[in-house]
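Here we start with a single chain on its own, the form predicted alone, put down as structure tokens.
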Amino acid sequence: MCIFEESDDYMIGKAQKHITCATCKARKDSLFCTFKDDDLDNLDQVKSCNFIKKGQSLFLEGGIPRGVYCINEGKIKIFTRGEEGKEQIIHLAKQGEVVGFRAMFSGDPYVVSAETLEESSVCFIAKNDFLDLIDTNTILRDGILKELSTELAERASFVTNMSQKSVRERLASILLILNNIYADEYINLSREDLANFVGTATETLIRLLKDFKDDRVIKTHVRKIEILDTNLLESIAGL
């Protein structure tokens, strides 16, 4: 099933309408945030707009890339899969993020996969509009360089600390990441995906999050978890 065209990469999506890049209240977050009039109307004219459901994916590891996604509405989990096919979730990405442009450039197909973990609004730009975006926009083109590095240096820091650290530490860490992804909500992610986040077996996450939960450092609303001490589970986490 396919969201943007026909292949065994990806899922079904439903067409919405059109959504303007010049109202998208997202556009302010994301790597188009300098463009303007014209810049906007190319964009619009190269973009389609889609509606997916929960657990679809936008495209697979090993897949081959075929373009961008901008998330106007939604999260998505970027994850890989272990030997024994395991999650290990690497980033959630939220409103406003592009994903998918990094395989633009390596010409090799995808190293991750990403999949909806609500129901989302994604805008897919065609790899070679996209890649003509860049070449006429040197905002842009700056903007993603930027993006890349900042990543890079990010990526291998959270790494570097994350190895490090014990379960428990691990899962604080995660829980604050989160906090500022879900901004004003209720974090709301399966015990499985935060488990496949924390880098742990689901049954540890259950223990530890009761844990947190008896020392009042979180309160859980059915599957929801609400952070009631920041302060604590940065102490937690050893920040």
Given for the second form:
Protein chains: 2
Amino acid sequence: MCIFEESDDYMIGKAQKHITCATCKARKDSLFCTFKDDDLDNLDQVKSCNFIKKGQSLFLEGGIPRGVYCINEGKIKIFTRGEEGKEQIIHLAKQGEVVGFRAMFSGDPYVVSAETLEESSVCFIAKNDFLDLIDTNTILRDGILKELSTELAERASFVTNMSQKSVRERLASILLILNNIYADEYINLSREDLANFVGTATETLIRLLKDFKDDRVIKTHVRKIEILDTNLLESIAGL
Amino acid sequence: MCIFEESDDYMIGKAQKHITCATCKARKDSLFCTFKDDDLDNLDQVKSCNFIKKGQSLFLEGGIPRGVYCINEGKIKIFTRGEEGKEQIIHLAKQGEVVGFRAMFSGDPYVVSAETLEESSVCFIAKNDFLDLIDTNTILRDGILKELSTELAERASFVTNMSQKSVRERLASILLILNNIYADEYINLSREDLANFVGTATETLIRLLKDFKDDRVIKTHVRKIEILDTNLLESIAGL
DNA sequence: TCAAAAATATGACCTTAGTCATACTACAAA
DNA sequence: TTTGTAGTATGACTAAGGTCATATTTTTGA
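Same protein, different form: I have the form predicted alone, so give me the form predicted together with another copy of the chain.
Everything in the complex follows now, all chains and molecules, and the chain you saw is the first one.
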């Protein structure tokens, strides 16, 4: 299931052509954007690069954290499962994001799972190497603190939206978020994943998408979703 | 409204008899539990002690963070407001907890508000002093990272509970949490606050409390709530 | 290219929980 | 004590959205 748990040496097997941090186009948006030549050389030494198929897990809820994953290319969903096993997507990570670093500090197993939504290229940095980086690089450390704080703030408003907004409003909000994540391409998520992000039943989500289509807010290209009117979406979301 | 914003010098006015960190009984449960004599002396120098009436704000959503608040005695609700102004309580902090430190790192205004639920004794540490402590004390720094990580994990499951559990299940979960926070005393929250924690309407909450009373799960002493059967609550919560 | 499986879509129905109106109770102030 | 006010409680009604059944379309793989 989880490719990084296939063997004791979790870096074996899927390693692909090495991506050099110094020239990595995703790095400018990442926690490592301030790294200088020396830091980059060091990072290059300790990391491994992996090419991961769609639908593979990077790590699973309950698993033991071994390191962090830096996304070079592709999209990763971060989710928990409720009692009945239903997924709740908490976050959708794209290139440049580092996922799984929260678990480096808590000392506990993962409380979320991470799975690729499309073919992805992901670099792995082992826990000790990552913690060493933080000890020796105060800018990185401050970046981590800031990132954790920002996510905590986002999650507070996520809770509030979940408890106070209607499914229709939440769908509008999520579509706006996805529109940014998918930047210049159409949103490409299954109806089920989208429902699990909004926190609703798949049937309800499909019905609402139809309403949005009728109202010319979105257009669908089979499974892909094109956003036609962000202003209207914002007003539906109550922003 | 917010006592710390009454004047430019936010430490003036409400300062009360100084609580010595070295003898503070709440400290053993706090981020500062590992502090040695020197650290404690330093902390004593930079902090101010305040006695705060029930229903006062420590800080408000949208306000500029000035420092952190260490709870010596009392309980503080941390909440956001949705579009219609309805509160969603995110966390309920008790003695020993440090509130507001997330905002020290994000560089943004507060995204939550903090308000006392009862008469409280709270120490204030200004932002720069707090950041200095973190720079010079790696144990504190690691404690902060761990605390942020743990809260982030808790909040992920909060989101999932909100989206997948019924109000009845959520109420049971929240009552169990409150039972720990209120330890050896009865839960003492208004029906409205409780509803805002569970994320429901006050009327719905009252109806469910009645069901729980009928089922001998809880007993009410006017507004206070006594938990009679934690096992039953756990099974209702779906744990 | 075709069959099977998976994903998407739609209808019918019903439960949960929100809203509004109103009544009751506890507590604080005069 | 009385009275006002805020908090608590209950009833009636309604709408949002979940579930289950089934149909249709798209994708996958032999």
